[in-house]
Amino acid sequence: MTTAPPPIAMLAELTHRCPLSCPYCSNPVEMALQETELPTETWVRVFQEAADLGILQLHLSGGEPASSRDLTDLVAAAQKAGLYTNLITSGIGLSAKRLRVLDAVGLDHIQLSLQGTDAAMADKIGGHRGGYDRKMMVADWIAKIGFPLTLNAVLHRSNLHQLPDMLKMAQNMGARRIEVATVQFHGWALKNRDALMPTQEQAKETTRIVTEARTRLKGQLVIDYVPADYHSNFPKRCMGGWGSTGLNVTPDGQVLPCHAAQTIPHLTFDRVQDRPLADI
């Protein structure tokens, strides 16, 4: 019997607290409660353990990571267990001097979130007032320490438009790379899918921009980008083909093989408090 090897990622969801309610949320609908969040010795254990797997890459994610007080010695953690470490985040909670730490105990690169081009329509899909200007004062303290950073762009129905905007963005910031998503459907946005459900006429225009822009910006500006839902004759393979680029470990613990997965309801999972990772 062979046995498969090792997805080269993990994404450590270490709350799912955040300031921002963007209505496409990957978290799921029921979240996991503060108190139920793995300790940091916990959190810790499960880096070397993904270190010893093979896996190359740490996701530091949530919900907002920056709402963890520990998000420094987890950094620091993951370091020491040798992953390459990216911080996900809005960017709120996050200040120039705490940057500067993290940029002391390693951290390696910033997927900095963007739900539109000006305030009106980011501070709106975020709801959170203000948090645009925050998001641009932490690119740019971003840039000034050196990060290297990647723009996660979430597309829908609202903002789709903004799209030959972001990728000016992006190059303005000097981002390396940029992911347009289309937003996918599982979670809080398919609790909202008829409010942000792209249009055909979108799908295809955002298609032929994003064919435009690799092509032009090829050298200057990486460019990722996931497809809209529902407009294919079949369904996308999650991830890539379950647990065989990344897996996921849940705010309490869970592991699994993609953000969807928590949302099948006849499916359980192992947590890390019960089974070292290598046997999950």
Contents of the next structure:
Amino acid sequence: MTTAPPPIAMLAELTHRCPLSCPYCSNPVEMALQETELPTETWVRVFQEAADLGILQLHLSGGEPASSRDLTDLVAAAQKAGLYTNLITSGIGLSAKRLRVLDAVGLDHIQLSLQGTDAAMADKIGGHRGGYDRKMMVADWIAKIGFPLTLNAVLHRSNLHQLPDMLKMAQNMGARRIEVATVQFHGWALKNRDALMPTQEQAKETTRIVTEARTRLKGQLVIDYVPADYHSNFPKRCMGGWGSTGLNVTPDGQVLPCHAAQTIPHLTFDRVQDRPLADI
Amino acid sequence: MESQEFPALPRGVRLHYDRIREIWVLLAPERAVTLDAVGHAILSEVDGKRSFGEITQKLAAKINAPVDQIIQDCTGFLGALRARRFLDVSP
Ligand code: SF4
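Provide the structure of the form predicted in complex with its partner chain, given the form predicted on its own shown above.
Next comes the full complex, this chain leading.
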């Protein structure tokens, strides 16, 4: 950490628990158990240490961060540390009241995942009946409060055709940005590869739709696009290089340079319980 | 941008002094933009209450530069932020 420039963002995986069960989930196949999740005080200390190290942005993620009971305390702690705080959520577990509390403690931004543009598709992928309808309610509350919103759509073989509707939906929800990410093959996705892999035709069509929409929606909706990835057997170099812009802290306190690193054999990781973040 | 339009930073976009790197940055959803002295000077004038015309006049007087040059710089810089949805502009 002495020679590398300090990272600007940290992803805090508060829990691996999630009411959904998407087939491409980036949760490690061996999930951290609830009993091993970090206590609130440890996260609070880590957020302060991260800010002192030069981290500017904190992404609260999971699993489903809303499954974590201390979410509002953690957002408050992140704000106190001066971190720009982003909640990465499926929306499940958020109520209108909880969102108002998050607003009051200073949450900066919400990234809402999108599995599909209708209940049949979204709930089939998420494996959670009623999840889609709930998500639409959550989107409505988010808009009423006025949180800046990014939609995060993960595309794969069975929902790629819904991309045009996803773009419309993003606009209707008042999102400023949409991330259109073709599924990346690590974690669960590698195990479900055949069902998820888009066809070459689909991949081409997706790129065409994105290119057209970027011109048409310029200044209204920003579209960040991760194209299909056919030949990668190795974990992606996340965010432009190991640890240079991103750090991950997992529910049981391991510090990883990026998401896929845990699956590389022969690497062990320091834990934030044992050492201050600056030493790692 | 027209001189009678009002630029403003929307919710979720804010100026922040990075005490570790000792620079000003613009924090936005999932992005951080480092600002040079010019970028910081421009954004320091953007408060949603002053028009683009007032802002450029003030900057020109402040740094003693031709207003046309300032307008050109501001248009490029603020236009780029606007395209990323980091800046709102209202009539
Ligand atoms: S919503 Fe996210 S954390 Fe939950 S199962 Fe889907 S991909 Fe995994």
